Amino acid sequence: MNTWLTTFLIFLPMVGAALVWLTPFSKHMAGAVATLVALLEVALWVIAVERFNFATGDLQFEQQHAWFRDLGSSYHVGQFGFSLWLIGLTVIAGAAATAYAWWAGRERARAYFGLMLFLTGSVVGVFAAQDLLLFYAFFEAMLIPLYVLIGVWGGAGRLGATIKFVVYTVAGSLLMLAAIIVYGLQQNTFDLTQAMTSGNRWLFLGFAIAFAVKAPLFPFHGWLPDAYRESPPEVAALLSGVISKAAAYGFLRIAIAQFPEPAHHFRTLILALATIGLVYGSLLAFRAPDIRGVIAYSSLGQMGLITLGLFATNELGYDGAVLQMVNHGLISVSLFLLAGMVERRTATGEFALLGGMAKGRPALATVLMIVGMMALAVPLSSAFAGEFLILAGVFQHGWGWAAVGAIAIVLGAMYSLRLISAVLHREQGSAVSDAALDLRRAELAIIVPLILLLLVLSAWPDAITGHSFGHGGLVAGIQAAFQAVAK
């Protein structure tokens, strides 16, 4: 059973997608079935957590079968501790997004919910793949439903947003495909567990640029504002909360682990770009005129912070980066879904038209305040723990990196407070009607579990930081390789 757990996690939502597509369900039933499948996926992940041995840093729940034998490529999947948590983030965020779409009553429901489930399975496949060709297949597969979900169900500017998204991502994907082919042929295998590390800097850049586009990192973020603003709220939630983490995972699992010498060589440049992105994204978030703009640009800043942790290339940085991936994923998903709930009541997300929504809406005010405080990274929150670990890790490479990071975190507090104030406080805007309802039970059933998870992580951040890498395994090999390169 254990060897099949990863495969079940990948293909359960895909089988659910086929079921929804092929069965003549009604609009309501399609959403109900998709939500049930998404919840079963969460239950299956909980079983995986219960059976995972966190004491070791080795690959677990591993399964391998020949795929293209002549190329040395196989269906090879498995999970490390850090990928287990990212898969958990994916299935939990996917369940929340699917449930929100069911509550929102999306049109052409069978097509929509099938795409949502297929997206979940594809992202799980990215986090589980241990073969480069398989990784690329899942990496591209997750883009297909995103193109359709944005292009068909998006807002008025969905066409331009989709074109930008396609151009950026396809360019990055082609660079990665070229790098994969050359690397695999040089190594005589595409298996990440069998391939030797490489010192080829051009191949490293091929992977790094592809991941920088997907994250996105400065200056590869041109597609971000339109895609996040024009997507349905639940799709924007997955883009920001989950899809960006596939890029961060790629940095750790491939760019850093397989190319230690090039990663060491380009580390200062990447830290500089990540720092610029962190400050730039925070400034843009502070100036954004709408809810989604704040969340979108804050995501740019947070991905810069996570990249700082990854390229600190030490235990503190890695632990902080993984914790912050989960923190940001849960916070961003919660905020985008709350943005959708506000937009359904006011038909806008523009701050100039909002305000005063705390009056008579205690549930909305409470939930938004809690999530906003988490985004603020107040002391004793899980976001504070993640940011502190990242800054402590990057401090080992120079106090300047940590100082700029700390300044950007202060900016993060400012844009979080601005969002809370613009929606809940100030004078009531012209788009806010006294008749607008408070959050309903179904909406609370979607948001409250995400908040509870953030509170649990705030009380026990070691649940992730102490259970991501174990002893030995992949990260121990990365650190040994970097020490050898440094010498």
The other form holds:
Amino acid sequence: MNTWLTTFLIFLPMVGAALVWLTPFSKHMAGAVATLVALLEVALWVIAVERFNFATGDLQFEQQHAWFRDLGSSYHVGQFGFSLWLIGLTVIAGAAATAYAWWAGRERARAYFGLMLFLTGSVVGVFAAQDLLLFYAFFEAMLIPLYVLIGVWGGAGRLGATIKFVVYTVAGSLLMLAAIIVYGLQQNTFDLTQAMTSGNRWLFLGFAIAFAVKAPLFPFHGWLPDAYRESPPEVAALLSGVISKAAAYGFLRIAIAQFPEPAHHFRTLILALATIGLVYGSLLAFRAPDIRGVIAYSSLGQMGLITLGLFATNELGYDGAVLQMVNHGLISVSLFLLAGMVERRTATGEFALLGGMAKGRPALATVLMIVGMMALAVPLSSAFAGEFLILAGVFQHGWGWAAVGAIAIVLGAMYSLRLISAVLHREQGSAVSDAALDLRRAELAIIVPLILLLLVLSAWPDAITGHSFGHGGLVAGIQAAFQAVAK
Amino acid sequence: MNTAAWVTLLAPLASAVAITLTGNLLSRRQAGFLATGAALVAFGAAITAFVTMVGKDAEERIAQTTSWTWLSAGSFHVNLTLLTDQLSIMMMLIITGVGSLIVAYSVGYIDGDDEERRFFAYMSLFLFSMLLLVQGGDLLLLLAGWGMVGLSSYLLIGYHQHRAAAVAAAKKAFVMNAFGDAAMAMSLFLLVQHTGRLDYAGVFENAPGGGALATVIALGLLGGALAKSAQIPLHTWLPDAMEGPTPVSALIHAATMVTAGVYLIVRCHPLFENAKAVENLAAGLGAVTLVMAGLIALVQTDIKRVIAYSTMSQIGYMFVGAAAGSYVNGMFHLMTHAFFKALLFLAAGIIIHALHDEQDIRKMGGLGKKLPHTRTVFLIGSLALVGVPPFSGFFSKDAIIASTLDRGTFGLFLFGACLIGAFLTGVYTFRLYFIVFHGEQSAFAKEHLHEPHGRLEGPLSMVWPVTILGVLAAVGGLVQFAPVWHPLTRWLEPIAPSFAEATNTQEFIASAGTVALGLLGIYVAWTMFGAKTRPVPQPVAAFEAKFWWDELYDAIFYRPAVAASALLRRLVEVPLVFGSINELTRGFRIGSVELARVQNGLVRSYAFALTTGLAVLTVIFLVTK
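Could you output the structure for the form predicted in complex with its partner chain, given that the previous block was the form predicted on its own?
And the full complex, kicking off with our chain again.
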């Protein structure tokens, strides 16, 4: 079964999506079936973790079938240790988002839940594809449901948000497509495991810009505030928690692993953009007027931090970045779902109208406090571990990067505490009525597992850092290539 | 011993988790008992470990226990390791001992509050964090504990979360400490780069032995220590932290957390000894802090703020002691200070409690007659604070001051500052004592003073911890009297051998000077506030304004951050990002209209487009091939 595991992980949600689209389920049933499929997907992933051999750094659960033999393209999927964790993040976040949408209720439910499942499957495909054309197909397949989810089910400004999102991502995707075609033709294969590394800087830039738009990195984030603000909360959760990680994964798996010389060449530029993004995002988050604004801009900052780790191009940085991808994914999903829960009760996310929600709502207060503390990377949390590794890694290229990063972490404390106290503390806000309930059981059932995962990771961040790359394999290859370049 | 160490660490954590999860199942009072019980269990385990350790030879007293690898990347590993040695056991005993007394006191103090459970959960979380800080066998775990105590401090300062002042004070404390954490993190990055590890033994062995690198490493650690211990220039959060409930001030902002900086210097003394300049800087800042805080304390009118500034000042002494190379005396003063300062805060808590939460000393006066027991313990605490023999502060503070005489010219500067500080301590401490307890009972006190609880001056759970602390503050200093017996020195010697030792003559000079100046300070306070024979001098503007530190930070950090954020939004975010994309979408719409014109239905234009396209593709293909 091992060879089929990856394929199952990709296509189980897609089959689920087809099932929900084609069967005339009631609104309630559609949500229930989608949630069930999403949970089955999580169970499947747990089986994969159990069977995974973490000692080796090689590709596992590999499956390859001929497709376009003449083009050198095939259906080739498989997982490295770090892809396994990112797929785990995807399926868990997907399950939480689907369950939340089921509980909150969405119009045209069959279409909606089908799209959610399809989205989950596509993202898993992105993390598993080992063929560039296949990677591109999944990358695009991931964007299409997002356009629809934002454009149809979004808030009042959804149209503008969708157009911006489409323009940015399509521009990025076209660059990537061009880069893929040229690279594949040059190498005579589209297979990532067989293609040689390349020193072509234009190709590197094609990939890098596509990923920089998707992450997003400063200054390619024009689509971000609107998309995060206008989406339904669970879609925003997936966008910032999971989809952005596809870009970070692309940096690692393609831009760095296949193009070590250009990555080395452009490293200072990318580190600079990432650092600017980190500080810039944190500063804007610190003054954002509403909950989603804070989460959106803090995500911009966090993606900058993750990119810092990746382009530190040493083991500290890679391990820290993978850990931080999972951390930020879980934190961001939890925060957006919590934002949705607060907005359901108050019909607003504006700080000026909120406040004092802790009183009489102990569950909400506890949950938001814990997630907020994770978000500011309170020491001993897994986010702290991730940030520490990333900054220790980038420190080796110069203390300045780490110093600016450390200042951004202080800013992180400022915006997280501001978010917490503006929602929970001070006098009761005008949009908060006494009738607004504490978190319901269903909401707790969705959010508490995410928090438990974060707590487990905090007790044992090495679950990820010690089990992402194994011995030999991808990172060993990258390191060797970088050493060769440096000489 | 290892099991005992784990029990000490985990008992408070278990209590915090249990109180959070059980919610309303646990009554408020039960939550208090649970937290107290957990603290006592931790204390018992710490004593067990201590007794085991005493039974061993000096060389075998260090024990390490590792549970699992917490974090790794390549060859870099951080294990979850507890280190139990002479230094950590001393801290464990102080934290759990004084901690259980204060948690027990809180049961009476916080009684009747809506959210008592939350309070006790936070208190337990704090004890866990503080123990992690001192028990962790690794610099990263130290940093983790360092941040966690900051978190619990934040939660407890902001415990009254509807009060805007409390929320603001909590945030200020956290952010200021985040700066310290960031500075510490920087030196950890350096250590990772140069030694590849973070466990104490490995770091001390492999760290750069001098030069700029060693200086920067020590500077980063000092930054963390200054923020946590509220030393100039990172001190402004501590007075504001008095917004928290009084037991919190006693536990976190007097007895334990704020002294963590001293622990850090002693624990990492090899790193500081590699950077003499930083060590002197630490001692110098301690000296400046102890004088400046003493001056500000002279004019404060909030009972807790007076004690808070006095805490800053006393930690200044500890910094002088530890950084001038007299580690034992720094730790000794840390211990006696924990006794008498916790005592002063808890006694102040009884007064505040009796006066319906009034903290302004101008509304107090003549309370001695109604609260004789509190007055007695407060007097003991005050005498210990001033350093009058035979109370505990005398032994520890004089030992620090004497050891500065062993440090040459720089030592003389420290010595002078310490003597000025001793005089100021006498004045502000007894100003407080005389104003609160002496003279006629004020109108406010007459009106508001609680009826006593039976024959006691507060609930039983509040009175007995104060009494125990009173005894400790009175006799706790007898543990060591440098000229005659020094068990503490022998105990800590294997971990942190001091390099500044005073001779008996120096001890005598220091003691005579300190005691004389302390008594003079008390006399001055008496003539002004007790006997009222002298008019109270006009307050000095600089003292009143706390030397304008708050204004300075507002101007150099908070406002620039706000301004930068607004500026970036106006100059970058809106025009560049939103503007460009709006232009782009507009262009997109216009472009699509233009493009629609291409579909003109003429075969010749289609054919032209087709051939051009093919030609371009062929060229690309040939070039890339």
